[in-house]
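As C-alpha cells, one chain now follows by itself in the form predicted on its own.
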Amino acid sequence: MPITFNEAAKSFKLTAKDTTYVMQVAPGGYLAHTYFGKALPDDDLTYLLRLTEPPFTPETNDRDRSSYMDCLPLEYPCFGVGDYREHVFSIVDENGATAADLRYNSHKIYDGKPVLEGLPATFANDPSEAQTLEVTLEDKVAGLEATLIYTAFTNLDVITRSLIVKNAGTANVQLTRVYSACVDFDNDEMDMITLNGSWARERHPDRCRLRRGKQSVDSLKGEPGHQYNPFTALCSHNADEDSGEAYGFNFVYSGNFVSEAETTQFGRTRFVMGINPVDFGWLLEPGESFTAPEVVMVYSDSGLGKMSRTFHDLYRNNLIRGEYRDKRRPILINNWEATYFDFSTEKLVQIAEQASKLGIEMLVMDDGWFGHRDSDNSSLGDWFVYEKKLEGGLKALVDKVNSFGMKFGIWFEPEMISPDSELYRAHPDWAIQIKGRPLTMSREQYVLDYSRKDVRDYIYGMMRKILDSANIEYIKWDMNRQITEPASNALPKERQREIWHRYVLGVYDLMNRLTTDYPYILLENCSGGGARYDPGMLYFSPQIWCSDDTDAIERLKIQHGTSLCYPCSSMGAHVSDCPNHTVGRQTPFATRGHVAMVGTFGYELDVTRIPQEDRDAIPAQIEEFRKYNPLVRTGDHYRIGNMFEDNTWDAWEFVAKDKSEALLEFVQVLRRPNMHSRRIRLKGLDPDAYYYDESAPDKKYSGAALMHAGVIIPEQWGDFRSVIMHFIRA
C-alpha cells in the first residue's frame, strides 16, 4: 500500500516509487515530520525525532515546552506557540490574537486524488494511480479545522501536498498566513537553486549554498513575474545531472508565491512554499473554508536529470489536459515580429498562402486585431473586430485561412484594458484601483477586476462573440502587466486584502469555463513572454510562450532553465527572423529550427520577405519536426550541456521510454580555433543493447560505448551551428 498508519507509535508512511515520506504524531498532539528521502522498508522511525534528548517532551519536561517546539520537526508549524523559526499559519481571531495552535485530531486514508474546488492540480487518471492521507488539525480555542491533505503517486516519486483551513467555531477569524508546505530536514548541508531572471531571459538557473539564516525567492506582482519561478530545489553539494539527493518542489498557482529555505542553530533546514503572505488577508466567517493550492515534492537519488524527468513525467500525464495533451502541436505562423500592429487582411492571406505551401498549419493573428488598436496604448478591453483593418471581418479572413488548408488562431489580453478604450469609458470602476489614488499605468492599460464575476462574465460574454463567429482553433493569451495599487470596488474593507487570491482565482474561472466551452482549441499561455510559466497555468493550455526572446542562442539558456521542472513539450519556441529582435544577433536558419524543435514547433516571421535560402529551406525542417517530434514530446529529456558553465556549446538528448532510439541535438555556439573534435557522452541507453546512427546505418555501437566513450562531434565552421544524431537500436 502507498499509505500506511502504524497504530502503535501514531505513524504515517506514504511510499510514491523508490521515495519514503514518513511523519507522525508526536507528544502533545503535534504532527512531526520525521523523514523524506530514498525508499524505507521501516515504518516506524520515532528515534529520528530525538524525543529522549533535551528538551525531552511535555510529558516529562513541560516547563520547557517552548524548547520542545522550537527544535521538533513539524509539518505543519504555527506562529505563536513557541516555534520561532519559519512559520506556515497565522490568522487573528476576533480578540485580535494572532497565535494558532493546530494540533492531532484525526486522519483517513482512500484510493486516488481529490479535486481541488476553484484550484489546478495534479489529478490521478485512475484511482490505482495514487493514494490520499488527509490529516485533520484542530485549534479548539480559534475553532479552526486544517486538513492536510497528501498524496502519494503510485509509480512516480513524487507527493502532493494541499489543505483545507475550516471555520468550524462561532466567531470570524481573519487568515493571515496560510502556506501549502514546510518540509523540515535534518541537515544544512544543501545547495539552493532558484530559476530567476527577466523579460527576455527567463528561468536562468541559480545555485548556491545554504547559509545560516533564511533565503527565499518571491513575487508581490499578482503572477510569478519573469525575476523568479515557483520552483525550488535543494540539493546535496555533490549533486549534479546524475548524481546525488534533489529534492525538487514546484508551487502549483498563478499569483503571489514565496518560496524559503531557513537553516537553524541546531544545523537544520526548514523548507516553506505557500501563498506570499505580503498584503494577504482572509476572512473566514463561522462554516467557511478556504483551499490552499498545492505543492508538488519530487525526490530524486540520481541527481538533477532524474528529478527533471519526474516533473516532465507527472506534468505530461497528470496536470496538462485536453485534447492536445498527447498529440503534436499544430506547426503554427505567428504575424507578431513579421507584422507587428501593421497589417490587414490582404497581408495576413498572403503569409497564409505562402506558409500552406511550405507546410505550414495555421496562422496566428498576434495582438491589433481588435477595437481601433494600432499601437498598444488603446483598445485592450474592446473585443470587437477593427473593421477598418480586418476589412471584410473576421470570419471572411478565417475562410480565407482555412480554404488554403490551415488552422486558424488568435490573440486575446482579456485581464486587461486600456484607457483609451469604449470599455474603460463605460466601466472605469472595473480596473483594480484604490479609491482617490491615481492608477499606475504600465504598458499604457491597467489590470481589470477579476474578483468581480460581472466582470469576467462581460469579458468571456465578448470572447464568445469573436469565437463563434469563426472558426477559432487556437488562442495566445497573453498579460502584459502586473498589479498595482490593490484593492476592489466590490469587496468591504474586512475583505480588501483578498484581492490577490480572488484575481488568480478568478483568471482560473475564466480559463476553465473557455478550455469547457471550447475543448478542441488550443490554449497557449503567455505573460509578455514566460512571466507565467507555472503548473496553475499547465493544467489549463498545455503550452506557455516561453519567451519573448526568440533568438536561438539565448534560448539555449532559457530552455535550459525551463526543462529543471517542466517539461519540453510545454515549451512555446519558433523559429524567427534575423537579425534577431530582441539582441540583432544572425543565426544559422538550421540552427534555429533544432532549438525550436525541442519545444511545440512553429515560426515568428514573415514568410513572404525572408531569404529564398529560408523559405526553402522550410518544408525539409517542418519534415525533421514531424519526424522526431513524438520522440521530444514522450521521451526521457537529458542535459548534457550547460550554457552557464561553458558557453561555447550545447548539447541534450531524447531518449525512448523503451530505450529504442534517442535524438542527439548539439549546438556549437563559438567555433574553437585549433581544437580537436568534440567528444560526446549520451545518457540514458540501453548498455547492452547495439545503435547504429541513422545516417551511417553500418556501424553499430552499444549502449555501453555511447554513454561511457561517447560519440565524436565534428567540429562546425563558423559560430552558431548545429548538428543532430539519431540513434536506433539494432
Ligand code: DGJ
Contents of the next structure:
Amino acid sequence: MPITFNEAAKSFKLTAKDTTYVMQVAPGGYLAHTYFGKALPDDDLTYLLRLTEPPFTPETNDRDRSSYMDCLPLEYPCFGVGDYREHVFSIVDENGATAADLRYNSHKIYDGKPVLEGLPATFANDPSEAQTLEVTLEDKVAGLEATLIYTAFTNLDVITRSLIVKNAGTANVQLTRVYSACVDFDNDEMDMITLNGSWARERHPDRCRLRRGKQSVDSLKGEPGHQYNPFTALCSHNADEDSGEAYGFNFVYSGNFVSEAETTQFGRTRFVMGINPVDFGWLLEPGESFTAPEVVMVYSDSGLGKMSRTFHDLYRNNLIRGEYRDKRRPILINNWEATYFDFSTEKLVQIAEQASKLGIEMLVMDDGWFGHRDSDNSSLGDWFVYEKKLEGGLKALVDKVNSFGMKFGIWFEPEMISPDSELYRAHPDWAIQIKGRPLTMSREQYVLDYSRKDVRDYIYGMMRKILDSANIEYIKWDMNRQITEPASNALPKERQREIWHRYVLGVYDLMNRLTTDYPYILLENCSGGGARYDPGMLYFSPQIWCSDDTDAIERLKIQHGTSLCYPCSSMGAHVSDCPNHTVGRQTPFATRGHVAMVGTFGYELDVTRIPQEDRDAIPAQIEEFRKYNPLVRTGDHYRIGNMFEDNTWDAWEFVAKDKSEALLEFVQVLRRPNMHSRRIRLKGLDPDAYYYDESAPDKKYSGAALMHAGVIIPEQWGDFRSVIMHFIRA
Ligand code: DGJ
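Mind sharing the form predicted in complex with the named molecule? What's above is the form predicted on its own.
Full complex below, order starting with the chain above.
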C-alpha cells in the first residue's frame, strides 16, 4: 500500500517506489512533517519531532506555544500564529485581519489521482499507478477548509502536492498567499540548484551552498520567463550526477511563481513553492473554492542523474498527452531563420519542394503570414491571411506543400494584440491595462486580457477559421512579451489582483479547447525561445521550443540544463544556418545535427541557399535521426560531460530501458594540442552483458569495462567536432 495511516501515532506514510514521506498530526492538531527520503519500513517517526526537548514542549509549556510553532516542522504553515519562518498561507478576513490557523480535521485515502479543475497536472494512467491522500485542515475562526492533496506514484520516486481551499464559512475571505508545497528538512547542509538565464541563454544550472536566510527564484512576468525556471533541486553537498541525495521540485504552472529555501535558526531548511504572492489576491465568497497548482517532488538517493530520469519518466508517461506523446515527431523545416518576415508563397513552395526531396516531412510557416505583418510592429490579433504575401491564399499553399508529401504547420501568437491591428482598433479595452495609465509597449505589442472569456472566444473563433480552411497539422504557439499594468476591464475592484492567475487559467482554457477540438494537431509551445518551458505547458504540448539560440555549442549548455527535469523528447531543437544568427559561430553541419538529435529535430534554414555540401548531407543526417530517435525518446538519459565545469568537451548518453543498446554522443568543443585522446566512461549499462560498437563490431566490451574503464574517443581535428558511438548488446 503506497499510503497508510497509523491510528495510534496519527501518522501518514506515503511510499513512492523507494521513497518514503511521513507526516503526522502533532499536539495541538498541527500537521507536522517528519520525513522525506530513502524508503523506510517505519510509519511512526514521532521521535524526530523532539516533542519533549525544552523549551518547545507543547504539552507542558503552552505558555511558549510560539516557540513550538517556530520550530515544529510543518506541512502547511500559516501566517500570524507564531511560525516566523516563510509561511505558505495568508488571508485577509472580513475584519481585515491577516492571521490564519489551519489544523487537522479529517483525511481520506484512495486509489488513483484526482484531476485539478482548470489546471494541468500529472495523472495516473490507471488507478493502480498511484494512491492519493487528502488531509483536510480547518481554520474555524475564518471558516476555511484547506484540503492538502498528496499523490504517491507506485513505480516512480514521485510525490505530488496541491490543495483546494474552500470558504466553508459565512463571510468573504481574501486569499493573499496560497503556496502549493512546503517541506521542512531536518538539515541545513544542502546545495540549491536552479535553472537561470536570459533570452538565448535559458536554463543554465546555477548551484550554490545554502546560506543563512532566504534564497529564491521567482517570476512576476505573467509567465515563468527566461530568467528563472520553476524548478529547484536541493541536494547534499557531495551530490553529483551519480551519487548523493537530491530532491527535485517542479511547479506545474505557467505564471508567476516563487521557489524559495530558507535555512532556519535551528539548523533546518524550509523549502516552499507556489504562486508568487506579490500582487496576488483571490476573493473567496462563501461556498467558493480555490485550487492551487501542483508541485512535483522527486527524491533521488543516487544523485542528480537519477532525479532527472525520474522526472523524464513521469513527464513522458504521466504528464504529456495526445497523439504524439509516444510517437516520433515529423522532421520539420521552419522558415523563421530562413526568411524572417520576408517570404511569399513562391519562396515557401521553393523551400518545401527542395526540403521534401531531402526527406524533410513538414513545412512550418512562422511569423508574418497574417494581417499586414511585414515586421514585428503590427497585426497581432488579425488572424486572417495576408493575401499580398500568400498569393492564392492559405489552402493553395498548404495543398501545394501536401502535394510534395509534406505536412504543413503554422505559427500563432494568440495571447497578443498589436496597437496597429484591426482588433485593437475595434477593441482597445481587450488589452491588459490600467484605465488612464499609458500602456507599456514591448516588441511593439500588448497582451490580451485572457482572463476574459469573450476575448478568448473571439481569438479562438479566428484561429478555428484558419485551422478549418486548410490541412494544418502543427501549431507553434508563441508568446513574445510579458505582462505590465496588470488589471482587467472586466473584473470588479475587489478582484483585480486575480488577473495574473485568471490570465494563466485563460491560456490553459484555450489550449485545452484547441487540443480537444484538434487532437491530431501537434502543438509546440514557445515563448520568445524558452521563456515558458514548464510542466504546465507540457501538459498541452509534447514539445517546447528550447531557445532562440540555435547555435550547437550554446545549445549544449541549454539542453544540459533543460534535461535536469524536462525530457529530451520535449526539447524543440533545429539544425540552423552558419554563421549562427545569435552568436556568429561556425560549426560543422554534422555537429549541428548531432546536437539537434537530442531533441525533436528539424531544420531552420533556407535549404535552397545553404552550401551544396550541407544540403547533400541532409538525407543521411535524417536517416541517423530516424535510427536513434526511438532510443532518445524512450531511453534513459545520462549526462556525462558538463560544459559549466569544463567547457572544452561535452558528452551524454541514451540507454535503452532493457539495456540492450546505448547511444553515446560526444562533442569536442575545443581541440587540445599534443594530448592523448579522451577516455569516457559510459553509464547505465548491464555490467555483466557484452556490447560492441556498431562501427567496429569485432571488439566486444563488457558493460563493466565500458562503465568503469571506459571507451576511447577518437580525437578530431578542429573545434566543435562531434562523435557518436552506438553500443549494442552482443
Ligand atoms: C520568437 C520565437 O522564439 C521564434 O522562433 C520566432 O517564432 C519568433 N518569435 C517570431 O516572431
